[in-house]
Amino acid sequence: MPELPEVETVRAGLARELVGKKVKAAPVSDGRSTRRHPSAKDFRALLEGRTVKSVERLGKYLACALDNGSHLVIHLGMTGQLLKAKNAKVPKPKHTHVVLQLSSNEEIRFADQRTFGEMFVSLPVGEGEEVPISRFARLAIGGNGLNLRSRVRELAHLGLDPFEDQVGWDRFVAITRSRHVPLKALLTDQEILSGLGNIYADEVLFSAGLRYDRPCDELTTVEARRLHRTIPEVLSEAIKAGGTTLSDEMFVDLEGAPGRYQNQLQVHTREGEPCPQCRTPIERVVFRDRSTYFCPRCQS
């Protein structure tokens, strides 16, 4: 599944490719992508005429704010890809379901092999109308997170995001310190922190020198401090490298193109191989019904 590296970079693509141009059709072949509106023409009319402003990302979910207040929600789920194409012309990919035909006569394309993404329209937020916000993100200090989630009412439930949201890690430490759950459950809680999946979790751990299934009530301060300073070290790695492209080949960039930080992966998928650090071999274990990968010996 897409987690935040590869969002964002979908997200800086859609910036320059959407931010002042008006959708000009937005036709639905699988109303499964649009799911939350009672048909696609709801969606459609809600979208069709509109003009992008802006492309915001809080979590796993992309926000283009559109020129009445309203905003185009998008989920990848765990095989989306958002695919731009010069023109109509262009032979859609397989599994296309959603595509924005824009005023350039480009378009963007939403193909999802197995529908668990989703594209809906977010109206705006009332006036007086109270957005419930996640308690955990409300601990932020600064970014902009807590103004995205007031005016996108279905992103009001999601957690810290490492970017968006700005947190001491003294509040950090206290949020670790107020769960017994193990490390991993905790970082890939999206109510709590928002846009770690299954492959940065790992990377984070590995990183911070923390097991996967160690208490996270147990860390000392000092642990503590160490992962919330690696989380963004991490992840802002992976931005850099256009995010990571498994061998499914499911995550590319709106060019087409697959990341390329798999290439710089230290424990997930490595098992067996020797660990950067120690050269003790890498080891794979199923938590929670997924593959964890660590160093039995620097994550002791």
Given for the second form:
Amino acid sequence: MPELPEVETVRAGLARELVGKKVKAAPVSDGRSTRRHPSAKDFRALLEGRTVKSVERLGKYLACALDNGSHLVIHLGMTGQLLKAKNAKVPKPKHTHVVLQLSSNEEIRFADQRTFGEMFVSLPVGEGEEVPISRFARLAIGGNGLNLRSRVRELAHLGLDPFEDQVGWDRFVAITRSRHVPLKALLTDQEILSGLGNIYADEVLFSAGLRYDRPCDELTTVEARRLHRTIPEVLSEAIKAGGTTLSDEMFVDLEGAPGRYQNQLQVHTREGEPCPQCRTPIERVVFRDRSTYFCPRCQS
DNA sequence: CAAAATTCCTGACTGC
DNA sequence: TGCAGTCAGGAATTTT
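Go ahead and give the structure of the form predicted together with the DNA, now that the form predicted on its own is out.
Let us now look at the entire complex, which starts with that chain.
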């Protein structure tokens, strides 16, 4: 459930708490969270003793640059949480799978009930090594060779990030015409656009006045431009509100505080409630095995 | 090749 | 009270 606004909220917290600190030890109690490494030992060996230089975000991924050129990459999956603790004595939350023990004696705990999330250390890209970048990511990277995609090979496949890669409407319109899928499938395909998930795809489509099942290559130029403009508008409002915490209370920031954007959702999780624009009841349909909420009157 | 379906996972909730 | 069934969905993998 963490999507771009939630991940950005966590990034800002990590930038405050982690930058300049050394990871003394990183014990792993559930290897599923470090599954990209052959064993938890390998993960620990690559991370322990390293100092964090910066914390970046691309799509729903976090990448902490380390002092030897590696990156600690984190994805929260559905239920992943990063929680700060003053010291090791503070009781660990349920489902804590990895603990970053810092030189300050503080800890960052990674808890993840459903284990869809992960952490891994990405080794530096060698000199002259070419990282294969997808067609859509190439549109995003432009002439920027310092882009995170070229420094972290595991993130090279990610499509346009609405904030990290700001493409003009003409390029965006071309992207909407490059595939023939329902609009919501386009918005949530991380290899085309990165950062949108089920919640914000619904919210963006409502704000743009477009139905989830419109074929993406049949939008008029005016409609595609409206969509292009709406994406960063909705996401930046959600970031301002600290992200969305639904009733499962799975998303919290580093301090354990929930977001506030759930109070501003226009349609998502609001089945049967009146549309904020026209008072028509919001509908819920199952689309591609996921819930989709929309206004049948305002969205076409 | 693109698009759609399946799989992973656990806790909350529903109905009997 | 217990218990089987259902639901939630990000992304890798498999199938069409």
